[in-house]
Amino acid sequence: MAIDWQPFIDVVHSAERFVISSHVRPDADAIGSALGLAGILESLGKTVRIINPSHTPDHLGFMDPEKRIQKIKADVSIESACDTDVHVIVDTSAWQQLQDVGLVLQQTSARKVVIDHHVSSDDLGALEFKDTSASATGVLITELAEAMNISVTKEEADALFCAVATDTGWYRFSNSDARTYRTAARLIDAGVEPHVLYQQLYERSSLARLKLQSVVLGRVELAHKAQLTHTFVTRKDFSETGAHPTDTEGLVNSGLAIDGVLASFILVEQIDGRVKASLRSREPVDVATIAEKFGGGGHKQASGAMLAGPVNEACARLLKEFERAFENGNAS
């Protein structure tokens, strides 16, 4: 579903001022994404600002080596993020996404606009540009730069290829079709280098990471006729492997490497006892509907939310939804 850019191109052309700002936990699609956008931008003289409600992952610094990605209420104010002529949100459309960026959003005058691609969404009060066919917000923001006929840089495309390469998996996910390939080509052309990115990317583990993940993987079980697998993190394990939470990113995929699987989660328990879930499936499993049911959301196979604590009762809880959503014939 293309997406006709004008009426976002005649916002740029109206005002001089822009923050952008993606979801709490950013990954690098939105960090790629905001970083592509401001270079987009700022090409045509104007002013931005990125402004977050989490700190950029340390894993991911390496995408933004002027650190400009800023967080709210650390480093800057509610009162000043919401001094500027627009507000873009890229890579969700949740209010819950968005944590204290949200208030900017109840508060600022500004022009909000969304550019998102996922299903599960919340209505921001902005001028919406979503293709929820789009492997990532990252094809979006290389798509409006070819509209816009602008050529990005290579620091941008090296962003912008971030983006696209891990919200694919590397391009072995199902959403990797034809349009994510021209994608990359078009980044590779303006000088990325994707050996140098996975290495930064895939090859900069630590020995924490990897005592974390024989943890988890050692917890793997199966459940509805060995269709679904799933395990869990708790505050116990990162103080006793020395590894953080950000190392726990990819390991819900390693559940649907077993043979016959449909669908796998992976719980990790916050600081607050609340408990993060992450969903992934196959076709025809939603996890995306799951999701909702506690207040999250995402794509229909990869999507997340946050539940009440403690870990078991998590669990549970969602065990219960997986049964109910095989049952129903949504793994038929």
Ligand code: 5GP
Second form
Amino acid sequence: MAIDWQPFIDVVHSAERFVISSHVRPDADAIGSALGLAGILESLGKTVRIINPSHTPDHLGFMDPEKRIQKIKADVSIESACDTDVHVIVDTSAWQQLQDVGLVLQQTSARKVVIDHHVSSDDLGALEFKDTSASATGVLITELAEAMNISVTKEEADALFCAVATDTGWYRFSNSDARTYRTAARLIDAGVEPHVLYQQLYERSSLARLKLQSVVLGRVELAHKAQLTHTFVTRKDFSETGAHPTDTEGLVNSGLAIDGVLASFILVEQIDGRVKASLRSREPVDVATIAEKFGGGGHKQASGAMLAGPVNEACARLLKEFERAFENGNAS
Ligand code: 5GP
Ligand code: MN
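Having displayed the form predicted on its own, please output the structure of the form predicted in complex with this ligand.
The complete assembly is shown below, putting the previous chain first.
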């Protein structure tokens, strides 16, 4: 369902200074949507800052060649971030995902806006432009440009294409609908060369990542009548392989590639001992509901949560919730 952008356009025309933020551990949809929106607003002569709760991970640095994305507290103070007319949050509606940017939202007197496609949602006190049927926030930003009659530059189109590409697993997950492909076509018309971006996103791996993959895949276990797979990564695995936390991205999907498997999760031990869970599923299994039981959220087929450690206990708690979901004929 297309969003009615008029209330957002009214906000844009009534303000001069914008801050755009996204979620912790930003992915390409978070970064690309922020950069795309910044370009749209700047083409209208607005002043725009992008201030995120985390640094941009190294492997996505190519999306922001001018290094314009700032990190709250490291590059810009909370007070400074509060000093704006409008604060736009893209690709999340959850306080937990905003960390120190949440403090800004609580203190600022700026108008707040959310542009998002996640099912899970908190009340951020913002004007919401939310479409949970959109495969990526990048789709929404591309549609906003179209609604405003603004042509995106090649750089912005590249960022938006990466946003949509990664949230759809390079246009192959079940969320890759006609609207997704129409968005891709528009961005290609704006100058995107998909093969160049594919290489940037997926063909710059390291030997360390490959070694980590072999450890993690070697540990995959089947559960619940071979319909569920799970695996884990410890802090020791990172130090032994030399891999980075972002090197686990996408690994959870390998568990879903087994015939008959309906859901998969991976647990990643954090520096502070907590455990980040990434959940994936096929219809009809709803993993957003399971993640929400642990204070997390996301989409029906892709969700996440932060659990208390240690890893084996987090695993047992998740397995129990999955059992319950499967027994109930699914968790929706
Ligand atoms: P990932 O497994 O890639 O971290 O996350 C999958 C999806 O779930 C993403 O759309 C992400 O935004 C969402 N997600 C991951 N962790 C959390 C969390 O702790 N809280 C909420 N609300 N969503 C999360
Ligand atoms: Mn997204």
